[in-house]
Amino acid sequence: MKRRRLAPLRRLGQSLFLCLFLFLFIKTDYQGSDNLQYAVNLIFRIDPLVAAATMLAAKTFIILLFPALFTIVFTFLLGRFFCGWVCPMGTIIDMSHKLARPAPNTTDWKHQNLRYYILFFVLTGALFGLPLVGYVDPFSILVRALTLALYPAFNFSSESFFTFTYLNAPPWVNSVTEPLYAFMKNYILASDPRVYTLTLLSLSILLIVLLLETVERRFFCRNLCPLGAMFSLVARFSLLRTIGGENSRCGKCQNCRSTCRMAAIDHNKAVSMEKCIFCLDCIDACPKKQISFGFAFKLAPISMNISRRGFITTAISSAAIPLFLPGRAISKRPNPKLLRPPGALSEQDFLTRCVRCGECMKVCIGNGLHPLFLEAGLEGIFSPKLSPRLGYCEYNCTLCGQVCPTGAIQKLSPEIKKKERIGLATFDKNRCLPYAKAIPCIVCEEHCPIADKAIKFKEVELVNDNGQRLVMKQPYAIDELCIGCGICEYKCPLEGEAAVSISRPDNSRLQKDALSY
């Protein structure tokens, strides 16, 4: 009889989610409109790690992670069906598998108890102010590899061939790259090419991951993912089972064992559902088709082996941690080069709901947000801040508050968003040209987008370098109507360091957020 072949199914359920994230991924950008025609935000809306560490933290129910306890209930129904079948990590974790030297499939979890421990250290660190989740979130760490490292690389590529077709190749080559390369503008290249910061980092990270697969299959599934975990302790109480066979049937057939890619069948072919991602990979390997599976509701054992002395120090290290925050010099004087996104929340606030993901400078328009490193202390890492000198914030937009799935970055209306205050402008009249070298320009003026112009000018009758004695108009910020979008500092035409910079208001926010360490 001709063996059942399932796992193609399964690949295909893969390959259909993961263009599915693709496609909400690369929808994350202005498409004309201020207003996102799309869930772009969804992989982290239905992820119950993130859920559930931004609601420790903020202390609050979050209704944009509601669609996370969905996820809950269908690995209640359906075991860790998400991780085998809706995963962009695991996919592509199971894609680079072949590429990577694979290690051959091993039997036995030898560090499971380590993911244990780290979902254990983010939830309480959540609930006592320290936000780790961004760091070890898979969807995090891959969104913000394709964010700042990959998608870029890519446009960059694409726009290199089809400019080199376009000058150099013959007439023949170019009726078809050039209808190519308008249907990849349409639909697939962004929108403007963007640089970053950090680029190489996020990249790496991501690299490490899936080089992880030459150590063991599905290394950072079976040990590190927080995530996985939090499906594991779900996924014993599931309603869908596999059903492994019997050593009296299967006799010293090894099949399924050895083609376990989550190590999830011990020496009686029992199937651990905490383990157990329904690949399908055993039902295919059995040639006595002895695994079967089919809904039935008993509680699996627990592999989980987390000593008393194991789980208080991990509780009381992630709850010590965020006492020694108060006593760095940033909790004193943040730093006034620190600008968050329009809408966000006080520093404190969030820091603890922001999981780093980077849809916010993906979808920015002026290319201004920009992962931190160390601005911000290491907690800080990966957060976004406007960096005037690279991009500036568009005066009608608010992107960044709709794409933001934690309400980290609040969504405004777009009158509320042209009064929100970023920073300041503030010139250096040892660089401004008008000042330093009575050369005109009214570059930073001509560009203000506030309809009153926050950037004005004053005539003042000065002697240039040659002995001329002319008017000079010389420009100077007015407060109260800077919001701080940082396009003067941008378009600013001095080499290197502009002549006018954008720093942090010292308004109630900041002063609230000196508090709030």
Second form
Amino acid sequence: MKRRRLAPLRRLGQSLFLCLFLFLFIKTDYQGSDNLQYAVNLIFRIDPLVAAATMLAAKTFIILLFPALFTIVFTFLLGRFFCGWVCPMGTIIDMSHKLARPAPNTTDWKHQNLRYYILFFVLTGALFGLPLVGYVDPFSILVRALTLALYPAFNFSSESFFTFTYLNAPPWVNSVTEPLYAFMKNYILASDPRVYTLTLLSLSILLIVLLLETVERRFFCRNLCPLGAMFSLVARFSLLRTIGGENSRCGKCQNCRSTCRMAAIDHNKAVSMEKCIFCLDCIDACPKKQISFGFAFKLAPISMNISRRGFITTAISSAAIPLFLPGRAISKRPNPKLLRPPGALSEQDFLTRCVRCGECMKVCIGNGLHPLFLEAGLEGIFSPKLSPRLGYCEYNCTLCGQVCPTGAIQKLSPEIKKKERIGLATFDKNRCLPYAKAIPCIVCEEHCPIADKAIKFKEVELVNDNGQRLVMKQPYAIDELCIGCGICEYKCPLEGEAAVSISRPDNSRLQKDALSY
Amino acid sequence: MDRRKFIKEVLLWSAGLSLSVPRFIVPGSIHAAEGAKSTLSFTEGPDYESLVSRALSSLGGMKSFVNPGDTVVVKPNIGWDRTPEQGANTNPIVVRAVVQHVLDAGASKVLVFDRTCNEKRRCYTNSGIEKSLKKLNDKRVELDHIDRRKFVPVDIDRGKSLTRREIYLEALKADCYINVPIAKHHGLSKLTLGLKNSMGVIGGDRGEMHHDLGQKLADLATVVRPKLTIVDATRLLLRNGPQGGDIKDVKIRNALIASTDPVAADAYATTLFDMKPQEIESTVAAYKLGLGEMDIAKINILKS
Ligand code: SF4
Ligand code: SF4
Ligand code: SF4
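Please give the other form, namely the form predicted in complex with its partner chain, since only the form predicted on its own has been shown so far.
The next block holds the full complex; its first chain is the one shown before.
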């Protein structure tokens, strides 16, 4: 009798959740109304690691992250089902496994406790003001790579293809490709080509996670993922349990052990709920059908092998590192070009709350938000900044505050958003055309969205190169009106640097901090 | 990466399958005869659909511009993320009424588009034009965003300041191009009217156009030539144009100007702002190029 295999069922589940994840990713975009229709940041809101780290950093309860509690309850009921069936990172790792040539499954890297250290370090760090969760959370790694690298590349290659067919292919080909392109533009592709900073860096981090598959299967999940570690801590009490071949009529084949991607089955064929992700491979592999599921409550001791000294060292170092941060020059003179999104918390709070997920950069309708590199210090990498020469903040848009899962960017009402100051515009008279070259230009003023114009002109009589007397309209910015949206810098027609640029000349974001201490 | 470079690379990958970006030559003969007396219709009233109907009927009806089966471009101003009340974009009811007439005249396709200044989807939505055209529920109407593959380089033979520019293919090859600008204030050119509305069909960086803007707009008008210009003067943005934002700057005027002569339409629209046509550089430059009449006294004005 042919046995019914169960793994395809799991693969189907994984595919469905991956599709849902990608759907929400693509929907992280303007949808024709000021408010987003979907909970596009769902994946981060059900992420208990993000929830724990953010709440420890903020030292308050954040209602937005409440759904993470369900994941914990869910894990208590069904163990690490999430890792095996839902997690898009796990699915992608499993998919890429086919491309890698991995070591056999039973080999066990010796440091599988590392993930507990990482978890502990991240959480104590969050408490003491060291923002690290974004660098190890699997969804942050994944969404960042998608936003900054993979999706733009997908868009570029699609556009290249359809441009090629449009220009070169015979009409009958175009009668197929053009409707397809129109469909893709409507539902899948970005509305305009996007560019980002740190594209290759974010891609590399994801690639490293995938390449680790050549060392052992689900290397990231077994050894590094702090979210998985968090699930493990709960899953050992999981009500749903995998019952292996221990104390049974099990033979000596070891099929289950060699097939297990998580090395969850020990020599006695007991299955560790800390590790098992319900991939169902062992059930398919067991010739004697000795493996089954059952509901039971067990007070399972933690199997990790972490010394007390290890924990103390971790805690001390995560508490000590933040002491070094205020000694840096940037805490006295922050980079004036470091413009945070509208509604961002004060600098210190922002840095500790932001989980570097990249949602705001994905949604930014003006392509103005980009991950920064070192401008805010080593621990600020991948947090968002507005780069007005690359994109600007659209006056009527409030999307970044809507997608930020942690409240690092506050959700602002349109009225408040339109008054929220990101920075201030200043003119470089050595470059600005009406000053430097007696050439008329009003592009910045034309685009300034403030109804009574934060850019105004003074009319000055000038003599140009040809000796002509001209009345030149020379622009200047009015600080009281300017909100630093950056469209003037973005649209400035000069090559290279714009003649008007946005900066934070004051230390306002820092001063806010000083007061709040 | 800019569009030209992009297309060049695509062509390189295709290993020279095609050798150059297609060029578009605008033949002089397709344009309406120059020199005949310009006729202009000026209508007033609070019902915008009737404004459009009356304006068109005094010019002989849409059938005199659109033949059955034609592909027609209706080019409103949808440049800004502003609502109709703010008077920065062409009024959505006016746009819909014009499109309706084009459909009734038997057009096989009506293309409506603009190259926007703010984010394009927000402009299409907030201008109210997307919603308004959806109400027509007619498959022949296509409100698409600009497709960057469709800009073609065009030599502007008669241009004085602008001799070559990328122009949107659909605007060039349509059987009938209808320009539907909104009349409003502009910081540099004083007003933006019909000629300035053609900025929405050119490619590349538009910022540099502002140097010698009036002449450049006139040069552009030698190749982008509407059969009909309908100036929306239902709301006049008097200050802080072209994007406005404060309804205190908007005057409700409930008027519409329609003409086959783009210069005459602009010239007459100027008078609504208590200004003279001579004050608008693009009008003067276009007049000098022989593109139309700017002397109000010489225009045949039909009021209704
Ligand atoms: S930065 Fe501005 S344009 Fe970008 S998402 Fe935020 S509000 Fe919208
Ligand atoms: S600020 Fe941006 S990157 Fe940071 S948590 Fe919010 S959405 Fe994610
Ligand atoms: S940044 Fe520029 S465009 Fe934006 S409000 Fe200030 S002056 Fe106006």
